[in-house]
Amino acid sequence: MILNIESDLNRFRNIVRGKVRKDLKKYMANGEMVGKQGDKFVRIPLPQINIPRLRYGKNEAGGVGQGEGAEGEKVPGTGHEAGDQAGEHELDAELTIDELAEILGEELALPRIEPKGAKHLSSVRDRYTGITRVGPRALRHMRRTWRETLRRQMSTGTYDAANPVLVPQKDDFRFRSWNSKTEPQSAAAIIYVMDVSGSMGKEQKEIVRLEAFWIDTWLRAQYKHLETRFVIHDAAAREVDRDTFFRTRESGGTLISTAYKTVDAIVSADYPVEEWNLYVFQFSDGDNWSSSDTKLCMEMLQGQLLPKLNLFCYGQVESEYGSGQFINDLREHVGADERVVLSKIAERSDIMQSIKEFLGKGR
């Protein structure tokens, strides 16, 4: 019975994975999955239609299209009225973050990332390697305990094959033993940067929120330890928490260099470049206050930020109020650097392609 349940469960999980893989672009553009994420699982809404049941009764109303009524007259029961029949429902199925990342990597052909700095960080992993006579109750090895009990009773002649009752004594108990092994561990930090001036509206921020979810999903599958930081800016920049990052709406001018200064301060204070894999994902509608500030941005990228980063990704979210010039400036000055990836995101349907552009280098 248990084997049949496991088989059915595995078959169902394969169906879920196939559904997500088939409609991945739709899921990436839909915020429903993002709102149902936990620390290790994501709930996937799958459409489900119940099988209709036939109800037999007297055929007193005539055939189809027969009966009283004029052409164009509303037929009773065809509107959005209350009823007692089943309709279309949705089933929430769970996938682990790792499973979702695997689907994402397969569909977008994302290369595995080769982390740097792994030898500088380590984690302790316990592995059960043997059996001992002493240990905590929770680690009792019952199979070995029964074996020792049987061996003792047979050797002392107290075992009765007609009444095979085993009674363990203190010396019969066996426990699992373990060794602690120190293993290299790779660590990464993501710094998200977003323009929150008045030209970045609700839809633009929703696109950023969805893209950030899928970026996190992939990078968490690549690194055992991942930290996420958030920087917002208009004419000034500051670090905020995740909720503030996606909900803040401000107005005023835009000075992108203030964000770069904040990012550089975070990296310098908390993330030694020889130990951490560092990623910056910047989102903006392409406006900057002046050409002089844009020049300062390019100087900071080339001289301070890029040498410290695995990857610098700039996503330009289209807005009717933004000029869209900044991506052109980046392309001209730092576009040839292999650590720089530029992407245009006109609408939600572009998120999938943008993710592929950002993560396709495997850095």
Second form
Amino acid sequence: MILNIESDLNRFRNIVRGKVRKDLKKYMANGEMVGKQGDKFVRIPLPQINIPRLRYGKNEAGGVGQGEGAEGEKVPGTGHEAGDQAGEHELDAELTIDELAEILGEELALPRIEPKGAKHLSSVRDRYTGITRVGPRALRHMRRTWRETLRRQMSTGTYDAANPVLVPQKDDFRFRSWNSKTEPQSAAAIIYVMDVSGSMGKEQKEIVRLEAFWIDTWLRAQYKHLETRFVIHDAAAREVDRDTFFRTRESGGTLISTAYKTVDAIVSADYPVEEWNLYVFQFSDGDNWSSSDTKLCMEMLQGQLLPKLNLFCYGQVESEYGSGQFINDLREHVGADERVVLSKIAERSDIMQSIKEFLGKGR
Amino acid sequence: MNLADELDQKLRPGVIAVAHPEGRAEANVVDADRLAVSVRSLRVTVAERSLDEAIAVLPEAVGRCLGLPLHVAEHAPTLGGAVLRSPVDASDREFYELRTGGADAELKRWRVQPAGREQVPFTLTRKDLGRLVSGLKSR
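For comparison with the form predicted alone, kindly provide the form predicted in complex with the partner chain.
And the full complex, kicking off with our chain again.
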């Protein structure tokens, strides 16, 4: 019986996975899934039943008010009252973040990321694998203690099989002991940077939010230890929490170099380059305030930032006013660098392609 | 003669600049004939006008001349400037952009292209150009 239930469950899971895979582009372009994200699971709304619709037939049986009955007469009811529960039109299916990342990777043909060789964090894990003769009472190993007692009593002839009483002495006690094992652990940090100047509208921010969710999902499946930091900027930059990152809108101008300075400060303070795999994802509409600031940005990228990063991804999100110049400047100055990926995102449907461009290098 | 009249008298293809006690006007003229003029950019500088003052008066004064509302897209006092834009015209996907640092104001027109923005000239009657110069120097 259990086997039947498990096979049914597996079948259901496969249907869900197939459905998600089929509609991945749709899920990537709308925010339903993002809003239902938990720590380990993502809830995905799957359409279950079709909502009934009225269809007009041929108008052969008269129209409204053509039948029997007098004006004001009540229409006989069926006796049933209106329901007070919402109609159930969708089924929420749960997928783990890892399953979702796997589907994303398969569908976009993303290569697994190979962390840079030297970039490892060492974590020390204690495992109780040894036995010692001394130790705290809390770590007494009773079975080994009884065995030692039995061995001693048998060898000294004090063991009576008819009356098998074991009395441990001090030398019989055994205790658990631990070994500390140093395990290398790949660690990564993502720093998201967003332009929140007046020219970045609500829709542009929503595109960034959706894209960040999918990037997070993929990288979280690649690294056991992932940290995420958020930087917003207009004419000045500052680090913020996730919620502020996606909600803030300023009216100021755009000075991208201020964001690069903040990112560099975060990396220098918290992420030694030899221990961390570092990713920067920057989103802007590309309207930097001045060409002199753009020049400064290029100098900072080439001289300070890029040498520290696994990947620098720049997504230029178009507004109704089109796309700014910054992506062209990046292409001209650092476009040839293999750590740099540039992507234009005109609308929500471009998110899938953009993620493929960002994460397709396997870095 | 005022600043607009001074500019009107010198209109011909090329970059034309005129100075007047009211201020200074500079137009990058693509073409000009008896009735109309096509310009790539028009810049007017006045002696004294703060950024806040410019933001307060220019949307109304210039928007009236263009027949389009202008809104402040970016206002950056720390950078000493602001960017005002008109709505994007649905038919040709073009819009006006006005950059001001307070005392100066420069008007351009852009076309939204898949590859980016392209600056395009805009055509006005000489009379409307005169009104626009007056609008740009409003206080």
